[in-house]
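We begin with a single chain expressed as structure tokens, specifically the form predicted alone.
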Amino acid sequence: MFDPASLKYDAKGLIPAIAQDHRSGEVLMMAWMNAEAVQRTLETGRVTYWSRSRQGFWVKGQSSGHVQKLVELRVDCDRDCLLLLVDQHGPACHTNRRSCFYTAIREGAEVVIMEPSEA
């Protein structure tokens, strides 16, 4: 059986977690998890992160309705980063964009490549 304690966490007990749309492969966001957030995610199927700014658990979509349902959790080769394949409902980014990666660097300039979703 998988044990979240078997992962390699940083000095603050956190591990980066990249959320990716399980259908399209689009990278949606990156956030942090601790061992308990990993365990909660696996138990509930609702992605739970650790908010560094609020110092608490953050169930994605709990307040916004933009839920992430876990399809599959993958561990990288060094066991120090997670890939969460998710079923994303609504925008993943707090800016109301599908992805948090909406700024590209093109020819040395920052270019916004994705506008916020219409509410």
Contents of the next structure:
Protein chains: 2
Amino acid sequence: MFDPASLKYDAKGLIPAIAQDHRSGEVLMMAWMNAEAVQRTLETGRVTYWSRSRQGFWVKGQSSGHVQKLVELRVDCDRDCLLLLVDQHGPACHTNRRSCFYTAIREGAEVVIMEPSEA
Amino acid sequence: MFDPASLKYDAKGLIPAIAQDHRSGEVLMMAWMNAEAVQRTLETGRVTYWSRSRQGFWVKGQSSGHVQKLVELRVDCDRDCLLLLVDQHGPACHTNRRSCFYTAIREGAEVVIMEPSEA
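Next up, the form predicted together with another copy of the chain in place of the form predicted alone?
Full assembly next; the chain just shown is listed first.
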């Protein structure tokens, strides 16, 4: 059985978690989990992070409705990073864009390559 | 102009960087950069991390030959995480697998879903 305690957490008890759209392969966001957030995510199938700014559990989409359903959790070779394949409902970013990675560096300048959703 | 100093680094001066295959969309690995590693990566087009274990710059593939050519650097909305679209030569993982995320949690158990390359 997989035990979330077997992962490697940083000094604050956190591990980075990358959310990727399981259909398109788009990388949507990166946030942090503690061992209980990993456990809750696996148990509920709803991706649950640990909010460093609010110091509390953050069930993604609980206020915005933009929930992330877990399709598969993967662990990297060092056991210190997670990859979440998710079914993302609506935009993942708080700016209403599909992905948080909407700024590209092109020819030395920052270029916004994604517009916020209309809906 | 983009200035690497404008990113948000952690207390150790590091920022997480996710490498994604620019063709397949596969997430290959996650490692760390400091401001100079970001600068070197942009200047050379060769992805350069900061190795926390060795406390030195880590030009990906310098010893293994499994280089990562930078296709595009992206910054997230909080400016505290990077997404690198890369052209990966050979496996990205030190286990000789294409991606470091080769372990999936399925029905509560760890399953290895990717084999090492033969070559």
